[in-house]
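As structure tokens, one chain now follows by itself in the form predicted on its own.
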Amino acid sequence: MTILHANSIHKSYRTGKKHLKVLSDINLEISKGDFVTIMGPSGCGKSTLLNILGTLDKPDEGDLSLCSKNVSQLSDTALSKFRNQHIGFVFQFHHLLPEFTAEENILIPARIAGNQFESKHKAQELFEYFGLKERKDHFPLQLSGGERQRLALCRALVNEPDILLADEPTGNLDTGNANKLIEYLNNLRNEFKQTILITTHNPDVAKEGNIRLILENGTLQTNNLFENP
């Protein structure tokens, strides 16, 4: 079954007088289950690319295609419905309200679709599963750093998303956190056909997809670091 289709995706920023042209020709295809992994240096366009897949970004030329339905053709209103329902995000920074409780962030999402007590039974159990069942009272400047960012991943998942989008997830935690993580991602796919793309400079994040990929140039290619010789 495939989640997302990307067709000939063209994106270019206008800088004074230049043209930027940042990706160019961009096609993927991922599939249920798929761990897809896109590596780049800062600044070569992954986040760029990743706010378009998310439909947070809109290409200048090209299709894309989410859980079947071309999101171009959405109305603002009904992408941002669709978004919420269909895409979870976790970013770089964690993002969390520092107002709000840990269960009170998770549930961030579900209210917005209008299901948060439905949705509270899904918090606990995924507040369970990352290790956070004693913290789900407490705010966030009281979570380490590697608990808020799965708290953060925690809230990407609570309306149960086909796809989960990860931009340079482990990019602020340490060599221990940032293997957690990895952990809880791998485990998420292994064991509930979780779909989720990253994007990261890390080769030992890189290394864990079943599909690998470089943005070099504006456009992808196959990554073939690691390749057996």
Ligand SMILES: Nc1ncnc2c1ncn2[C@@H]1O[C@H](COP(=O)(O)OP(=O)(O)O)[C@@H](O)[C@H]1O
Given for the second form:
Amino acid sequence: MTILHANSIHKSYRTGKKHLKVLSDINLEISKGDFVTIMGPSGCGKSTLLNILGTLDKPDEGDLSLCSKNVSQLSDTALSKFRNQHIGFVFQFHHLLPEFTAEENILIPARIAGNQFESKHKAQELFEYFGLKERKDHFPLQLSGGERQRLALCRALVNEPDILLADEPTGNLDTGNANKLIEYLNNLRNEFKQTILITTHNPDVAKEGNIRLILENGTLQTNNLFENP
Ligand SMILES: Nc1ncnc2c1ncn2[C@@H]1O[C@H](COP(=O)(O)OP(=O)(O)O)[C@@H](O)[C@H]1O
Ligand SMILES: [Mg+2]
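The structure above corresponds to the form predicted on its own; please provide the structure of the form predicted in complex with the ligand.
Next comes the full complex, and the chain you just saw is listed first.
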């Protein structure tokens, strides 16, 4: 089952007279249960691509379908609703709200969807799965970096998204916490067939995917780094 289909996506930024082409002819197909890694150095366009694939930003050209729906023509309101129901996001910086507890934070997407009470049980399950049960009443500042990133992952999963998008989720973690996060992602894939797409500049993280890509000169290519050691 195809979860995401991107067809000939282009994106440039204009600042003053400068014209910066970031993405040119991106094509991508992701099926249920895929774990896709997109590797590339800082500035190559990973966040730009992820934001477009997650409907947070619009391409200049090209089409995007998610869960068999062409989202290119949806209104902003329809898009927000679609995103809330189908897409889970983890950003490089966790973007947790400091004045809310861990539990309140992860229920935010559920509140937006109008089912925060029904989702309390789901939140509990996620806390247990990610080893955060004892942390649910803590505020983000009272958590370690690794715990905060796992909490951001719980928040991304609370509405049971069809695809989880994570932008350099291990970028600010030490090796131990990064490995732990990757283990959780692998478990989500293996146990729940969760579809996952992450960006990274770290080859050790990139090799975890079953679909491994490199973003280079604005296009996606197969990441051959591991086939020819
Ligand atoms: N809103 C913007 N306006 C102008 N240039 C931007 C904007 N966002 C990103 N860029 C530029 O586009 C390029 C790709 O950025 P980005 O997608 O953030 O790369 P990455 O996530 O791989 O580091 C960079 O050169 C960056 O400076
Ligand atoms: Mg980035």
